[in-house]
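First, one chain by itself in structure tokens, the form predicted on its own.
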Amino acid sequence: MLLSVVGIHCRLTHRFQFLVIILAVTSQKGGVGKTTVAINLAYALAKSGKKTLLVDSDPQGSVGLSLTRESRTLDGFYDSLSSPSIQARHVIVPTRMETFSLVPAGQTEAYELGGSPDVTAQSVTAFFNEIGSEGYDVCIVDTAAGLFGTTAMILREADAVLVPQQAEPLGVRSVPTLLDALVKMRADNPKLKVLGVVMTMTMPHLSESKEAVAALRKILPEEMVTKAEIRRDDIFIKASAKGLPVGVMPEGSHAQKSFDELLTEVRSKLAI
């Protein structure tokens, strides 16, 4: 089952007059639940009736590996960037859900080995301009960790950015630095809105996890940390093994509730 969710770009094209919001899901390092947030937030958005596109821009192909193993054989985001003959609409993969489509990372070997000169800021801009003609309400882009390379180019196109952060002490300490860097990126993209941090893999029964969440809420303004938290749960591993968002799993309603709550906050901040 092909279902997948970052980079939201609000672009009104001159030719097609479609308003598309690009939301990037970004982190400073891997393993913080970024792809989980992107996939399940995108599913929640599509379930609410918004026509949603999930773009996998991580060369590791995390969205594809989570949702469909076939994605390694499909053209995708990086193929569209590097080959003028592969248009963005040609790499969009529909799912069983009418309002939910995805773009896999594609053939990424060159990018995993250090990048490619074929990817330029102009090619990234062109990709999202093409997506703007396809009638989507929101485009969520799952980015590679770090604020450099292709991720930096995507953030220059995005309307908003959401930062997942694992609820553990060492990671929390680096969050203010990351947010400062994102704010500075507004010099290149004045419309970029930093939606804030969503705490992931929280474990309310573990004092260290609770203290990490409390510490972040203490050092950041209230509006910069979402009220919704994503708890550590075996359901995410089970869902990934089946290639599904958690909300599709019969036993996944409790986990999906957190993403529905997160969606409510995101929609309020973006007015969508």
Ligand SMILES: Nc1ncnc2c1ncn2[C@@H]1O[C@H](COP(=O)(O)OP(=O)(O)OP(=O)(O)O)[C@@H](O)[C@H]1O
The other form holds:
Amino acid sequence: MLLSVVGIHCRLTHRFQFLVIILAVTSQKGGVGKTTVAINLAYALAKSGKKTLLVDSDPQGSVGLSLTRESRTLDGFYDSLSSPSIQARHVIVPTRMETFSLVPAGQTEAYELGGSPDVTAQSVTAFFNEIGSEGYDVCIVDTAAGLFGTTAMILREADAVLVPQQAEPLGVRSVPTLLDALVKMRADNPKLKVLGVVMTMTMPHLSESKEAVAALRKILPEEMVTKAEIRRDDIFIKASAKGLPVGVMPEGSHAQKSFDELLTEVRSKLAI
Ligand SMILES: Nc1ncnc2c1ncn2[C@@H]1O[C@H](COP(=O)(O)OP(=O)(O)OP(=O)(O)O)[C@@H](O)[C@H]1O
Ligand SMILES: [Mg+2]
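Having looked at the form predicted on its own, could you now put up the form predicted in complex with the named molecule?
Now the complete complex, all chains and molecules, led by this one.
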């Protein structure tokens, strides 16, 4: 059952009456910072006290590889989709933080070359309905690049979508087309709220990077580009190598601040 609360439709399960907002992190292009944004925004949200579930829907298993090395041996999102006996709650992995849990991608060999042999829209719907009864406030879903296949099915279930975009001149041109495509997806999913673009890997000292950010801000409505920007910083590569969100690295507080700012904007847009 869907309930409309302050403009956002939330999943309401008849048994437990828990609400969960599903936020997809999506882009047309690869390597723009989706996984980095999903992990660190999820950490910021969990740190703020919201019960947060981070789901890795990228068959490459990037979230899992970043946060738990053994995750490739665990059942995960794709196992739950392809096997009715593996319920969503069976693939949730707790972390040391009480408010932060993960669903790794799982055994994805069959999907890594772009196919989705066992994934149906019904199995994706069932997965998120099951998540709806697990008591999470927000479920952040890291997706593979592109709006097709499993990602399209996830976007049909999502309440909101956030689009990371690398601050480089060639990249920004395709963003308005992508946002149009996402807005059109509301024909299938009227509750989908497009939160807009977050600029990633910005380099304020480099004129090309500054110009790319300015160009995007000029062509899109103000509310479609977040005020928070994620600077290019080696800390993200170090954090990823250690399997940690930047916020738990001793020297990561500066980078984490950008995600806390992004979180403030996201929470305001979602009214949570
Ligand atoms: N702000 C940043 N500063 C420096 N490096 C970054 C930043 N954001 C991401 N990276 C690095 O850039 C690479 C790509 O980032 P990431 O994996 O988050 O992108 P993605 O969009 O999820 O890629 P894919 O489409 O392959 O899933 C990674 O090596 C990551 O560590
Ligand atoms: Mg990724």
